[in-house]
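Just the one chain here, the form predicted on its own, laid out as structure tokens.
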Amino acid sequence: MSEHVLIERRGAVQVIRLNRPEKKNAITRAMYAAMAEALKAGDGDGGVRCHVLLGQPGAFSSGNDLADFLAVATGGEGGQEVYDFLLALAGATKPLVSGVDGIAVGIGTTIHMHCDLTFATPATVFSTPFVDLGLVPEAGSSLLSPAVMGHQRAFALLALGEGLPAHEARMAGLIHAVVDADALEASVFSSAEALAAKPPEALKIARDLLRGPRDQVVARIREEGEHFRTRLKSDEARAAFMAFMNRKTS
């Protein structure tokens, strides 16, 4: 397990909280690695009904741990974690409920695609700079966006690299609702607690059947998987990250 991943029970939700607010919950391999670990461990408790995933103020996840990935970029091998993560998420037989303020980059974005009900305050921009860093959507999001919102404001967020503040995402279908900060985790437990208090499997036939079988989305990640690991090698996203690295030492 990771120092940075928290995991708690609170009845019989699970709790995940990513916990590295001095990287804006910068997400690292490892922290992948528990991610991952808590989802699969949750799905295999029966006490266990809902999952929250949770951040901290003003950051749920600035995305990718950069240096994780400039180590993968210059010629070291990985990613696993990151992949046992995405399918893991992906393929939770439980309800996930997310909650997000400030920052949400990249991964820290497109895990709430998978999330059933996703609370943001005002202050929450998601965002996925994929194509400024010279690499590709991830986590099925390419899949996922387009069917939520349609192509052009998915394309606007997925490859123009739009932001997309609190409001519009609740417009464009991507989150629940909008809540104020000092209510954001209040919302979420009160949702994941009457999840968890519902009939579970009459809960778990309602959510196959809105989500559908999970074969095209796991293909899609896969899809993205096998471009993202190209991407890393390559001379544009090296260049990216450099640049990239390079700004915040200077």
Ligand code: COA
Second form
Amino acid sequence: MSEHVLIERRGAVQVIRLNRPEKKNAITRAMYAAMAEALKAGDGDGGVRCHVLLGQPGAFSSGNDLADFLAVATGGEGGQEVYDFLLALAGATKPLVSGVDGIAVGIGTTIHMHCDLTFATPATVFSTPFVDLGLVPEAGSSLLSPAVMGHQRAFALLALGEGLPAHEARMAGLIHAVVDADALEASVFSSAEALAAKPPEALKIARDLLRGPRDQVVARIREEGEHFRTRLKSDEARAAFMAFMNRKTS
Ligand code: COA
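Okay, that was the form predicted on its own. Show me the form predicted in complex with coenzyme A (COA) next.
After this comes the whole thing, all chains and molecules, with the earlier chain placed first.
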């Protein structure tokens, strides 16, 4: 449970909405735990046929909470909630539809590589400044994104840290469609409800065939995670987190 993640049922669609607008939907450990719990509960509930992931106007998510990263970098605990969430996401048995407006940083971008249909507004920019933060790609993105967009575009996104505006993300195959902000939720729910109305067994087989074996993705999430945990405690990462924390005072 987290006040910063709102879970709602709309018919056979389960809606998971990030709700921490004052921090641009930066995701805390409690938020990861709440999202993992919702995905697992929805997957186990015969009444749920589709998951929807949404953020707030102007911010899908600014990525992992950097204060949580700094806590780990300076000797604290953390990481299990993220890992549990990534396993629930990669292993989700029902279709995932997402809607994005504005900021989509780090996991706020890589989460959509696990979605089946993503809609984004023209104001959206996807970005993953992992290397600039002294970190490495996560969420299976080092495997999934080259497969979707080829090595060079994936490298520009994940290693160079170049932002990918919505229209380019659509051309690259990262997302399904670009829609105006006032049509975002209607587009998301129209597709989610259409999926929810389809014969569920046939849809599940079709989705499994299209997504391919999950074990490779899970193995990559684990491999990335090992590097990520080590990198979090590196001098490079600690300096980057401190610079962010101090940026308004320095
Ligand atoms: N973790 C923790 N807090 C965050 C955050 C994050 N990832 N992203 C934003 N916030 C907080 C800011 O500290 C600020 O809090 P404050 O009002 O208490 O000072 C608030 O959210 C608003 O952010 P702000 O930076 O003022 O908004 P902006 O529109 O100028 O910039 C971003 C938005 C997303 C570009 C900028 O906040 C940013 O670069 N965030 C870090 C993104 C990141 O590196 N994520 C990790 C990826 S692995």
